[in-house]
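Listed next as structure tokens is one chain, alone, in the form predicted alone.
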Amino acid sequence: MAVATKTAPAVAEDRELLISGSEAVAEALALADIDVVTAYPIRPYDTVMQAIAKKIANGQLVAEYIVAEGEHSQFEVVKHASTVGARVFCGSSGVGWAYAMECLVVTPPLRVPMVAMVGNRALDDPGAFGVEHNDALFVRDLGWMLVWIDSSQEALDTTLIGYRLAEDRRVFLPLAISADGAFLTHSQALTLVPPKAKVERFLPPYNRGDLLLHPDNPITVAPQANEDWVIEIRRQNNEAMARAVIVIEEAYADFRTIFGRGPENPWFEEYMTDDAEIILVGMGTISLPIKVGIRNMRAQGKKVGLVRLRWFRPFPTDRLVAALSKASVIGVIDRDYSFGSPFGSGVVANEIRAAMYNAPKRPPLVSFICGLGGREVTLEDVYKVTDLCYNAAKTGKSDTKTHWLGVRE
């Protein structure tokens, strides 16, 4: 005779949806449970406020929701309510995170561990609503981490990883997500969203510590240093950032356990470079028809391969100069610009000859600005950049001249 068992409680699945990058962002930080949202409208980050409001609305998320009144205040908000030990999040755009400077600026050294989303959009002028890096290249040297991302899923999972390194006492830094706008903010794909129970387990409550501001914790918060003690205070914030990339190895390799999906290697994906002679590194969505160019070349017999670059501060410099150091020539193709630069070429360009400096072998790397704006960067585009690459191969030696590709003459 059969005798009735109490069954265990099924275990809850991820759920697969159809969203855009903006809204996976959302899925993800109502199950990290966030305290204050605030939000001021700019495109394409605005879609990620409007997703978060909809959650509220229904439901789904209890949070305070501040509308300010400008991007200043918007940052200004999460800020102090960081500091009393309330999970944030806020975002921007564009000149819209350009307004919020003096609060970026200030935030790093505050030690707040604020998640922000930067919807990549040209600066103006002249406007544009395309995407372009600079808006969160801005930060890149005052103790904001960043990191860029390419789908969907990546948007969610890398915000859940995002609370658990940025609140990390060892880091208490903040990080700017980049999302390029329209390509991922508004794109929808396949997404998996995992239940609350495994969110819960990889990512602890927010804790300051001692360094919650409270009327029962009188703490000092933004003195007046001076010579006396600023230079102290940048070193800490230096190390801070090496810190993090211990935490960033930790955070992922727990996400890849609990989760069961997530890169072996967090600083950067690379594709098809076991064998490549030519690597192309850039960052963002540009990804997409780089790798379908690179199939398309594979198939006539060109070895190329990409290196995705995910995490630009902290920058992986000793990771990504043994992965760049096999190829015969390096091209990288940057959605950014730094007018006056050496050789006149991008962020991401100038950033790897510097990490390739000390490098036992460094091959001939070849520059290239795309994209910007929002223009697509084509097959045509990934197809020239590879011809010229191998023009440097013969060569043996780099190319001085940043090419600038889809320009009307």
Contents of the next structure:
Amino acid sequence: MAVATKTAPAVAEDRELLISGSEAVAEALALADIDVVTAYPIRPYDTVMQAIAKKIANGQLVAEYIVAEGEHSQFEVVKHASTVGARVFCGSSGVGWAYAMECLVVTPPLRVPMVAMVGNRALDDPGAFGVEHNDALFVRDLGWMLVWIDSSQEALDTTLIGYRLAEDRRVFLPLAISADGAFLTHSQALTLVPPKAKVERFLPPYNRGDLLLHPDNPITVAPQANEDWVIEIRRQNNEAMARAVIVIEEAYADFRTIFGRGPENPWFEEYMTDDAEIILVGMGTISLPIKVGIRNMRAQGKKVGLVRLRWFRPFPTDRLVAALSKASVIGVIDRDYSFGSPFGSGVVANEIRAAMYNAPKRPPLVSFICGLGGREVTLEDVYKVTDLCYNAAKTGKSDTKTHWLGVRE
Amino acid sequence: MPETTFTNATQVLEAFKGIKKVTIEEYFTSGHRTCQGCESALVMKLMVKAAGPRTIVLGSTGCMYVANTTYYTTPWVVPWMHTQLGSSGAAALGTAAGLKALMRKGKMKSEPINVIAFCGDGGGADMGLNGISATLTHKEYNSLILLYDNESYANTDIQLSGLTPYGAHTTFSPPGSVKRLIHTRWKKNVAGMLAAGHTECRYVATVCASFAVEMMNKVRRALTIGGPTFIHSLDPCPKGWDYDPMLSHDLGELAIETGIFPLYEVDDGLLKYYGKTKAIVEGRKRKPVREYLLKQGRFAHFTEEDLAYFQAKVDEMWEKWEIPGVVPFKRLEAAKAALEVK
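What about the form predicted in complex with its partner chain, after the form predicted alone?
Then the entire complex follows, led off by the chain already shown.
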């Protein structure tokens, strides 16, 4: 695994393409030479399958491309292909991801290193195409690694990193890459596409080792275990997730060495947090209006910063606590909901509350829910968030209420 | 391109010419805990004996999962993997697609490996039907889906499935003092439906382990012909059907002799009846269904009226169906006559 020690050779330069987040994932999949991919239509993730289909049709990728008859089969087909040694890709959105739920459950304990893309979408009913993060969050407790991205470049890079991470024998867990529906899946940006030679140096072939299902290795996989062994198997998953923390650090470091880009801190992006009094936290493309808002507020002398959380599982508890403890107030903006939860907050706010519990310095935390169903998060919303955080700074107390923004009352 | 060296060939498994020619090696051996008289366990044994060692088996949830594989013990000599209750179709397809991708891209040594996914009647004919249907349309992937039909969810306490016979007593259809019959749906015609609806599936067959050599040869044919194939096996179940375990073999024979479960294959579109079913088609009298039904406790509550209804439904499939025992459309003459009446 010591790929980082190799020096970057003089190879063809990166190509720069104007592509969407979904197309960027497809570029990465061709570079990763995936073997089996299964598609089923649901907006907005399906744009990645359309892009892969074109690549296969044009000979840029040789892979079995199977259009399944539903998401349940879609995820089962690639699960089984992975157990015989194939590198696989799958994905879905909203209720499609929910329809596959049984298959999402079995993938981590089977130690299938699948990479999937979730084009985040509101759940039915009523039907809505827009972004909410509840779909991907379904699997937050199950052994799936979860990462949120906010640009086409990050989509491409994270897909390559994703295979390196998931297929590392210390991990062998599936990864879901979340891309906000429409805002990222369908929005184009200039993206650097690396040459295959660089990718081959970063990403070793998938080796299933002694877990390979093959007549030369006649193993029995997933026999009925019951109370005799189930808790030990759960513990193994838990330890794999813990080891993923180390492997993520390694993978990003090697990525930076070989490709010459990528963040120093894999876990979250810090934007103007060095001197920030108020630190806002969010996941995905909500970062864009928040960053604009921060720049405008800084021009008025308000010291506001952003922590954009990339990795939700494994959750970067220590690093995040260290980063957030510096603030006078933390404002967490969820693009999801968790009805009946503590304080009625979204999932991210309550994760952060839990992470901060043992922290020596716990700034007041204000929780927000906004942008559900793909509703635009406006600069006015960002200013309102900041104002409410400054109010909490005056009292020095956490707000026990969760504020819904942009809602018709 | 490494693709040029990949042929997508299957293993050529010639039919066993009689019981003495059957290979001696077993690939499903000790290590399971199925019931005494379990015909489904016999089906597993014969299925993989017929397939041979270069085989991968996928087993969907059901008694042939739970009773066969207990952690730290396994009867499977060939590689075996669990799949979800409704996933036999996807398991066969995914395994075959993975092998094909790796072989055609030169990432794995190219050789024909049998892929068999099995499912019970609940997993196959109820929950997994759409997945099986989809797989039978993917003609470029070689696999066999074998449905072992013991006519109930036998792993979970004997609940009725879409393949439980009319009127049978199950834990979800107990006969009561007011309502004698809870389960009044007629059994799905799975093999006929799949053969008729998947025109590029080259092999569909029905089997019964009471006729073991025929059953193994149908498995061998299904694996040799190529593409996705399907076999429906009727398996008497002492626990679910409530009879003495020593009668399993006899009940299998009776199911055929009464005409309730016909034995046939559809091989590249050609229908061929087998054994005692063939004799029925050629004019041999069917045994009355009561000889079969009344040997089983699950029909102990049947009245003469119930037996007559059951007999009439079986008579219909032999006397009125366009293709007797296989395709339930009314015969053309009957259809024409009906038009003339109008």
